[in-house]
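In the block that follows, a single chain appears as structure tokens, in the form predicted on its own.
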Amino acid sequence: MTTEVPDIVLVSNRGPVSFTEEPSGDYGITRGAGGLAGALDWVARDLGDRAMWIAAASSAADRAAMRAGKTADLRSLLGYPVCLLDIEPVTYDRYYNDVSNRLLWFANHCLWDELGVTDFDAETVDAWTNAYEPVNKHFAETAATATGSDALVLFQDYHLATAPGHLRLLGDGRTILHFTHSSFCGPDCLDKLPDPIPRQLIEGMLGADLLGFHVPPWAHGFLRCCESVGAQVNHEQSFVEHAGRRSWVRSYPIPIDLEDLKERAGKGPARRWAERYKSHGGRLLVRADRAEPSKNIVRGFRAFGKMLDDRPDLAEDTRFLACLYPTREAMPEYRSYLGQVHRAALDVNDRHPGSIELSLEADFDRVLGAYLVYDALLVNSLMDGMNLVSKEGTAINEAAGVLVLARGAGSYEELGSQSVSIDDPYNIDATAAAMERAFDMRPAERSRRAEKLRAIVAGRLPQQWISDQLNDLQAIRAGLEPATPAQ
């Protein structure tokens, strides 16, 4: 294969870099870090010209830089080519906000009751038909144009759920992966979407040869959805037969880039934040999240307030540092939720002055400083595809801190046995009780659990995560079963 035709195409809504407009009139570049960006960047750098990354120009600066020809510079900067798609801004907003981050995010996290969403208007279906589907088709057509018939094409996340189906219609030789990075709770929530969205979504995903999820519960949720549209599901071997094709379903828990995380946590900015938090004395509870409903922040604050109400000894010297950053502020549900977060924190602070410190800045050095010194880390998500906070914090904490972890977080599959569990994250009393158990835990037990958590998190590298998927795709291309076992 020539270098002009890549062997592997990575396709995601957000790319490995974003552009910023500089006062000089030129364009600066910010690289993605950690998680998905770090794992995919590793394989792309390793392959060089044999890889390509396709993404949307998701901001005005991205679009302007692309039109100025700046994407051509990325090949020498990154070591591989990047193709940005220039999507009309109104169409992009409807695809990204109205469908991806509203309808599909809410369905994948079972948030309908939480947010009081009961029905949909004609505009909803129109956004799916005239924005989401055309954008997914555009991504698929770009991948088809860029690749030979034997390429591996890796679509990432719910933003591009129907792109595999569109690509399949353009030729049957490519071997296609779709990986969902969110939770996927099943047909009870997906079926609340208006017709024809549920069926088109699942059938679009089934255009892939391999469907990846972080943990088995989300894979099982997808298999149940396949049954609901009449596909034949083999649960034992975890594959789906539909429209004369077979799609394999596997789980691949994403790890963190521990080396990079430790390097940044050891630098001055993070250390200064750590010293500031240590200087206050007393016990420190920490959380770090996007300010959005699936993270269950409001109930976390209320549970903390209940713990302080019930335990005067803890109320004397326990603080809660909540490092949050606003997200998706164009959406009314998110603006409303951020208001609820503020009110919940104020209510606790009215009863226990200064007990909650609320930070609403995207300052990762502050978060790292908090990770280093927490006594307890709270992750009480309703549902999370994985939740890297639980891995990042336990990996670098230096205070034998305790992880308080809800079963709805994908990371519970790996870390739950060494955490203090929240069995029902909707239950404020149960969450308060879990916090109490964390603070009451004896030092020897705290140290034992912290050591085991660090070992679990250090046990896998991002390179292994993506390598497993590539190996399975190559096996499928050769007519074999994926090496990764069904779960």
Contents of the next structure:
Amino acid sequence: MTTEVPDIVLVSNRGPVSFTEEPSGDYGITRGAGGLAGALDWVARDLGDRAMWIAAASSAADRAAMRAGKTADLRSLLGYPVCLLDIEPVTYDRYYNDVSNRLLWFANHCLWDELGVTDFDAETVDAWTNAYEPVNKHFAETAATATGSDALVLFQDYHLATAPGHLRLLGDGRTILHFTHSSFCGPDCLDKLPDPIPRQLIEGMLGADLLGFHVPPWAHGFLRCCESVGAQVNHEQSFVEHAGRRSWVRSYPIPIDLEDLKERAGKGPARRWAERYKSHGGRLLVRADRAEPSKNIVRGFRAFGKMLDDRPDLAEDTRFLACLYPTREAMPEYRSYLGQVHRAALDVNDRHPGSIELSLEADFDRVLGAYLVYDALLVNSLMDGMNLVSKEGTAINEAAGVLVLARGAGSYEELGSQSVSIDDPYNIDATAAAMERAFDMRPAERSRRAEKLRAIVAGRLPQQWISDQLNDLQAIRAGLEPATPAQ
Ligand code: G6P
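I've shown you the form predicted on its own. Could you give me the structure of the form predicted together with 6-O-phosphono-alpha-D-glucopyranose?
Below is the whole assembly, all chains and molecules, this chain first.
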């Protein structure tokens, strides 16, 4: 497949690596974590000089390294060229924090009520118009300059939602993908944003030939938003016609890199954490998340507390290990949420001393150790694009652990049938009841479900995720329908 692929430009806010400033004055490099960077890195490596990755210099160290000419070294280190955009820091902050991670993230996850956001000031629209839009245009212009007119351009995520529209306005024949990695809630939540944001966002995305989402519910949310701005939607074939063009909408559920995960989970550091957690004895409930409101961590703790209150037998020997990575700490909503997380854990620990262990370090070996030995894994997100934790945990757990999974997680589409479901993640009683069901499940049933979950997760490779998208883009370029079916 790969030899037929024409030139490809990957465009994302975060690149495949970040620079760090070393005490020696030189620059170190850290690899981007997670499914997105890993899956795209595979394509870029395979294509070598026929691919390019465009990303923002997202920190002072990135900008300094870039000015020192260090991005050129990435060609030999990664096997493909990387182009970093030097965006003025105040503009970057408004594009990244104020618009992408606040307005768009909150809209995509329907967090307005959860976080009590009721209105927007003139500053909001100004950040959209004078930071988000110019940065998206800058990305589009860089993609246009860097490539020939027959390139495939793959824009990633909500940070770059309007870049497809900007590239389209540059009037070339490039075939454009936009992939949303988060959930996509629908018009009820998007329309809470002030004018002209909802319309410009949807029209910007419709500059793409193909819009990718992880699962059908998010694709449907997008299609409903298209209708609300007056675009023509064909639900059966899943395409949208607007401004004389057609955009196809498809779902591509992202898999995990199982081989990599297993290899690291087999090594000393992860095994030592696993031994440590096992040595406590008793039952272990685990969660591993970014400390993020959409993950619904506070209600998870309250539900756990309720389960222990109601079930003295479980209260005797059940511990909850929550591995949380602090994230987006520049945002007041996130800082305040972390405070609520601490208070909720303290509250439960006051009633049931030592029952919740909170780890706030980004230590993936610890998480792997916890995955290996959990008796139950809690994923009670309000909404989640995919949720890789539910896939990673079930793929390597060695204790026939049960997955307790909310319907709002994208992974519910694939894993829901073998999990204990949380139908309404806002409901603490229902969440507590789901945890109880997990701990009460008979060993034979636990093993049966764990085995099925492992088989589902192992059934798809990361390469397939991106190959499907590339094949569909090539079909569209040739005037055909995407091979991936509408759902
Ligand atoms: C999560 C989301 C992605 C998003 C990423 C941004 O992983 O699932 O949709 O692109 O966060 O990461 P950042 O570190 O920039 O907040």
